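Only one chain is shown below, in structure tokens, and it's the form predicted on its own.
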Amino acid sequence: MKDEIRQVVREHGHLSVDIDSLGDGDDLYQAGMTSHASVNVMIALEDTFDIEFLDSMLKRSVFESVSSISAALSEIGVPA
């Protein structure tokens, strides 16, 4: 699933850093995603993964890292 999330990022995120370059756990905003490539990074996991995020979890700690993607995707039931 993190291979997934990873791609999702890289394509959408608009990092100003390689996706590569970061650990799952580092900060997807430090690393210069905005809020609003935040939702396109939403919008664009929910059709990778057929799924919709709950209205609780559409805050920005959900996406601010690989790892914190991943949880609320295991949360939702996606097979990690």
The other form holds:
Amino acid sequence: MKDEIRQVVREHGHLSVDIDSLGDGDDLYQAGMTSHASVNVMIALEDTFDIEFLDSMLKRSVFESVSSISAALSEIGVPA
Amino acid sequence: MAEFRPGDAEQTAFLEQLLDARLLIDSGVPGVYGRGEDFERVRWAFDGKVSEAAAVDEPERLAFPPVLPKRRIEEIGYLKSFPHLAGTIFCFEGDEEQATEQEGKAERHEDWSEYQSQTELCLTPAACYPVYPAIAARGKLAAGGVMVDAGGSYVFRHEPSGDPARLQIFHQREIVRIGEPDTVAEWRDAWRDRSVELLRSVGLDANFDVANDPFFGRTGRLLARSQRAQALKFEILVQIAGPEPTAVASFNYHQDHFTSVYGIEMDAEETTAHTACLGFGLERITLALLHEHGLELDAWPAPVRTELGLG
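Output block for the form predicted together with its partner chain, input the form predicted on its own:
Next comes the full complex, and the chain you just saw is listed first.
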């Protein structure tokens, strides 16, 4: 799952660095992802995994890192 | 069509009083009113107070019309964040036969939208939007950046409501700061405090709070919460009519949103430029003053009249 998350962030996160240089726990906002870009990441994740994030998950901290995204996806039943 | 939001009992009663006193003039469309002489006197008086407060910073004064090329709306992502609020200008582009048909339908108050085509213009939704491309066109910014006073332009938001404080078209007195990130953040904080003082000086119980914009839909919830988590927007709240205080001024720190869209950079080794703006809702402040001090200007407390130069 994390590889797919990384691919989505690579395409939609507008990071100022290569995502391969970041660890799973590194802060994507620090790496240049804007709030507007995080919205695109959110939409792309929903398309990729064919899921809908819970309303309570639509917050900044959920999209902060590959790990936090992965934890949210697991919570709504996406297999690791 | 945007849903009409009725005002509560207090808001409805206040609107009726304003109409009876001819401070506002009904147009038949909720949230769109003419303004009586006393209303305008107060609005201009407060506008003057803002000019006075801004003068110490010697801002550059620019003025823009209340319409905006639709390209601007497109490039800044307004339709992503606020598709529900945008107003677009349509005009007739047809032949004589179609003009006759259109007129026939219009005369009978039927739908004549099929004869209308989208123009290259939108109604300006925020008075600061024309400022960013205008500054970008000048090239890189010298150290310290710029401060622009964009005056009090009419702005449009499609949100019909029975609350007199929620207008569809109103004046936003907007001041914009563009410069180094630290400079811009400090400016916003200084003006937030200065604005609270300004509103308190005319007898309003003004307080600021962290806020968020009314972003659209599910993605909007993420944007709104993100905006709050980073404290990017503050509002100054004053009691008008209704259960909760109303925002009469807002301070937005856009970070690099506009500077990246328009390629605005500092002429320095560190080229990053940020923007922030503050906007006073002049009609809301006028309404707050009328609500607080009464509908008869002559009966307002003398210190408030003096402060506003109302004689």
